[in-house]
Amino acid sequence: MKFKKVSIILLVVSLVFLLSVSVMAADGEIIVGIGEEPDTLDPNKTTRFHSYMILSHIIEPLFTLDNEYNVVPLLLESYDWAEDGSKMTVELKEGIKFHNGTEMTSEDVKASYERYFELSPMANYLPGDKGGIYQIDTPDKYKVVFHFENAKPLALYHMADAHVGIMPKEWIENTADNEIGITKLVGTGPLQLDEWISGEEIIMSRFEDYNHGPDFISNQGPTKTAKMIFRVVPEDATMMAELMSGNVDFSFDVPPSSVDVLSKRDNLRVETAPTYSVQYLAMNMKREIIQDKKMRLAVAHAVNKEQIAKAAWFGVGQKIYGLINKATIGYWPGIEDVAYKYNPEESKKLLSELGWEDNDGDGIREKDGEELSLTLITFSNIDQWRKAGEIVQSQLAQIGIKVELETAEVGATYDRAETADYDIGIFRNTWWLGQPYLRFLTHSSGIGSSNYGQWSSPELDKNIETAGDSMSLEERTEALNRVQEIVVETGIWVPLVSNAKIIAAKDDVAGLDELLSHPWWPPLMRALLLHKQ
């Protein structure tokens, strides 16, 4: 008899010690390591990558894409698309709750949407102006509808993006604009800001009321960890350091450098993938020796891509021909036969027909008494975009071009493009739909801004806007694939590397598996799914 009161007890306890166990594992905290600090999470205002990311845990848009790149509800019970394209009504869910406990109405996905058409410079497509959404109706607490001046196949994917993010009416009535994204941030997502302390870390911690994740995540809320901290690590070599000695849990934004290294390491797991991401170089129009394109062709020839994938990425990366590569919707594999290859005497014959010569020996070509030199900006604390600058250097050089690296970190760098403050740029930028990326950086209404080229023309604005409007699957094909043709005969954007997709995690990090099961690790699925075990 004593020995079964024995048995009971030990069993309560080891049961509380289980629960204790449990109950500390969901309650911990993953530290996140990113590479670059958000410029903002203002989702109208952003256009950066890591700002995307960051706030897609905070704030939601209407739709969200499965695993098979399918748009599919997130923060509604379904919707009604009219045949002619004119109208789509939609049923949001009850009760989604905003982080400051008011209840989601069709009053504030009216207000975000109004926002954003005001603001982003992300809103191409959907608003009024464009042929998009002219009118939205609020019929009840629960129902939109939004009235379209043209018919808009692509509507759906562009309402899955969250700098389309729905966030409260009242709130975003009463909060100054100076504010929003910075100091206070309040949306549907799976985990709510609570602190940004600038230059270090932005700490966010667990919605309790979190509930309505996809049926294609596990776990539809609330999230398995009770905060997720970022910490900014924007050096290559700090993040490795980091990794290794166990400071940070998590990062995407793996150095490809140290791959190798990290992936020997018994309590760490790294992965990599490829991604729609990519590397290009920008030539500015506004720079009067770049308008030739005898000039833009002999740094076009003057490019191995090869040796940057190899160099500047270990191997990792792979050179890509177009500005979207074949892990993007929309990717032509024609584009292959138009972009033009290594060929550095091509680029001679190129600058002696321009009238550039190397008369006095040193290396460097001259016309009328002034030496060939470009300035080539580009990230100065990302590893892979400094070397990448400094290959390209080295390969202009070898042609007589005296290049001028400037680098600097990613937003001062970004603020040079967009101010058309250098003569070639080497950048970044990511999106998983062909159209919209390729009209965001292309486009004339980009110019000023994501536009690094500065460039405009017709044929290109033309059919960039087919591809995104036409009802015929056809004509939207064709016109992007013209796109992607005039984009690389221009000689303006020099593709050189897809980037590839890189996450290391702590050996106690959950919840992997079935993030790598998406094929772009969506921030929602992060968010939901990983955990301390």
Second form
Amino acid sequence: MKFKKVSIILLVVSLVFLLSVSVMAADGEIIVGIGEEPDTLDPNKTTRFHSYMILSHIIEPLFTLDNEYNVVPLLLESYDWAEDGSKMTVELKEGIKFHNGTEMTSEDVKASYERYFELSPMANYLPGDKGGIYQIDTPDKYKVVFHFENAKPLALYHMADAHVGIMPKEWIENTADNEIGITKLVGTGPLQLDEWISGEEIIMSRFEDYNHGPDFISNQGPTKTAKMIFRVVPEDATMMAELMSGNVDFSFDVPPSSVDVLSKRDNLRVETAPTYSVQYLAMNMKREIIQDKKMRLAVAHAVNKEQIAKAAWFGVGQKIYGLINKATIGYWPGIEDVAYKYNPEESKKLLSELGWEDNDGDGIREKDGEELSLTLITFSNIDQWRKAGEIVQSQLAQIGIKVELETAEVGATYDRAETADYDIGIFRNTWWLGQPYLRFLTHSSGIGSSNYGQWSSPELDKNIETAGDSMSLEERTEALNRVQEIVVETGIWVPLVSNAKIIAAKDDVAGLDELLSHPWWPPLMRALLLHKQ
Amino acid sequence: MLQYILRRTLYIIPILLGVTIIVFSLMHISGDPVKLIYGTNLTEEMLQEKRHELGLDQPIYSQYFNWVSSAAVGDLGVSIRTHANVWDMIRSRIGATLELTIIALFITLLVSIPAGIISAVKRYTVFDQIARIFALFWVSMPYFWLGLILMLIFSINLNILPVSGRGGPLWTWEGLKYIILPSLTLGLPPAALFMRIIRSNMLEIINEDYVRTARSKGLREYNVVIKHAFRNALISVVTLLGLRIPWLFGGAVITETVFAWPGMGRLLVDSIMKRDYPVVQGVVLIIAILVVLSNIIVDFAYAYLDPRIRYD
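Rather than the form predicted alone that you just supplied, could I have the structure of the form predicted together with the partner chain?
After this comes the whole thing, all chains and molecules, with the earlier chain placed first.
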């Protein structure tokens, strides 16, 4: 009998111990190394990637994107969108709490959208003056009605962007503008802002009332980790040292050059995947020499993208075929058949057909006493771009084109591209949604500014517009595919390499596999899933 | 003396004006910050609106005049990037920079003075030879490289010091352990230079008549070296100190970046990269003030150390 009692007590003690260990394991803190300090965490003011990635743990939009890029409700029960796109009625989930304890209502949604329209540099699609939402009604506590000026078929995607995150109306009104996103931030997200120590770290803790995570995530809340601390480590070599020494648990700012070294560490897991950020070569159609398609194709065939991915990107970048890649919404797989293949012999043939020959044996082709020379511009302050410039310079030299490589920092390079002061250039773009991105780069309205190729056609314009305006998904898809085809077929834009997102995590960080199942590794999943084992 | 202090203080004004004009011009010819911040998100029309909002569409001289007149009353403006008050941003970082530079300076003096004196007194001994080789080694080592090597040895291989960041108060181990590597990185290379200067000055001085006289009077060697020789060698150390203080702030910019030390140097680097004009101008102005003030203090130290120097 005594033995039985002792056994039961031991069993209970063991269970309590095991339970407490498992609770402890789910607690703790995760130190995330970030390569750049956010400018502000105000969702309506920032345009920076790092700010967005960090504020998205605190602030949530109405919708989110699941593993297959479908827009799914996050803060709402349901929505009804009129077929002609003129009105969207949203039923909010009841009982969603802000970090300050108040309940989210339709008035908060209205106030947040209005602040976004007023302040955000990113608000270039949804606002009324852009043909979007001109009126927001709040018939009851949980119902919001958005009225659209014109059909805005991509509105759902924009409404799934944390730049239009929901904050409490009363809090917005009673908080000084220069405090929002700097010392204070209140949202509905799984983590709440505790403190931002300038230059050092941003400390966030678990929001205990969070329970509305989307179904595609195994944990709907609250977070498994008690704290998440974002430590600023601006130098690549220092970030590598922090990961190697184990002072940082997780980082999504791993420099490509350190992947090889970090992958060999027993206590670290390193994963890479393509991002929607791409590197591409553009040719300036205002230059006479570029206007001949044979010249453009000669350049396009001479560029070995794999070599760029290997040498400039340390093997973590991936060769791409179109201006938008697999990680971007709207990607068309058919582009792989359209893209020009690496074929320097074809390039040489095309140049000879144009009358460019190397008569004096110096390796550079000439015509009418003039050398075949092109000016290549790119960024001096981003390694992967400067190196890609050097590689393209040597690749074009192999077919007899002399390339004057002129590098400058990002802003100065774009100044030259916009004013058509170059022959060929290597640029970048980062946009997760295909249509607005292609519109920005290739629509005739961008000539003289963002259309660095300085060229467009009525067919291209028409398809870009259809891809953005039609309420029919089929029509939009078809038009966007055609845009991708035209862009590559002209040879004006030569897609090169997609950037790689890289994460490194210590082996005691759990939840990584599920996070990696989403193509974007989004902050919401990071917050809800990652914890120390 | 008072007249001298006043005159030196008034010199600050043209120096600071010169510095601000150079920085202002350099920043403005480096390109358009609006395009860098908002470039791929706004149309040309919206970019123009932003420029107008930030006053960047005004002529450069008028932008400079506005900035200088505000700075004169303590208003350094608002960051283009963060929308925060520039002075608040600097204030939150200045303590970390001063902490690092003062400790680095302390290390410089702590290492260089005894090593320089011993090297001179024990000329051509093993100690002297080793000290000179080490001095040559340290003085030719770039800050960032030294920082990474120290990091590799003490943080990754030995795992006894943290890689980067800033801990708690300095009087606790939690705070102290974070400053050891950055302050060694910043303090050791100038220590090598100081040591060489002290050594060569001491070598000259210990052969002077008055030192010989002191010895012949039967004074203890310690008193001869420290009170008679070293005090006179200090003048050149102080001169060098005045010249090296700007370098110390320059070195802090690199050291703070390598060690993620949250000081003004890193704020400056971040702001230059993002073309955040108001912050760059503000940080440079504050660093210029600190450098000018420290040089004035050095000038006053001459009078204390060498009574022959008169300022009136």
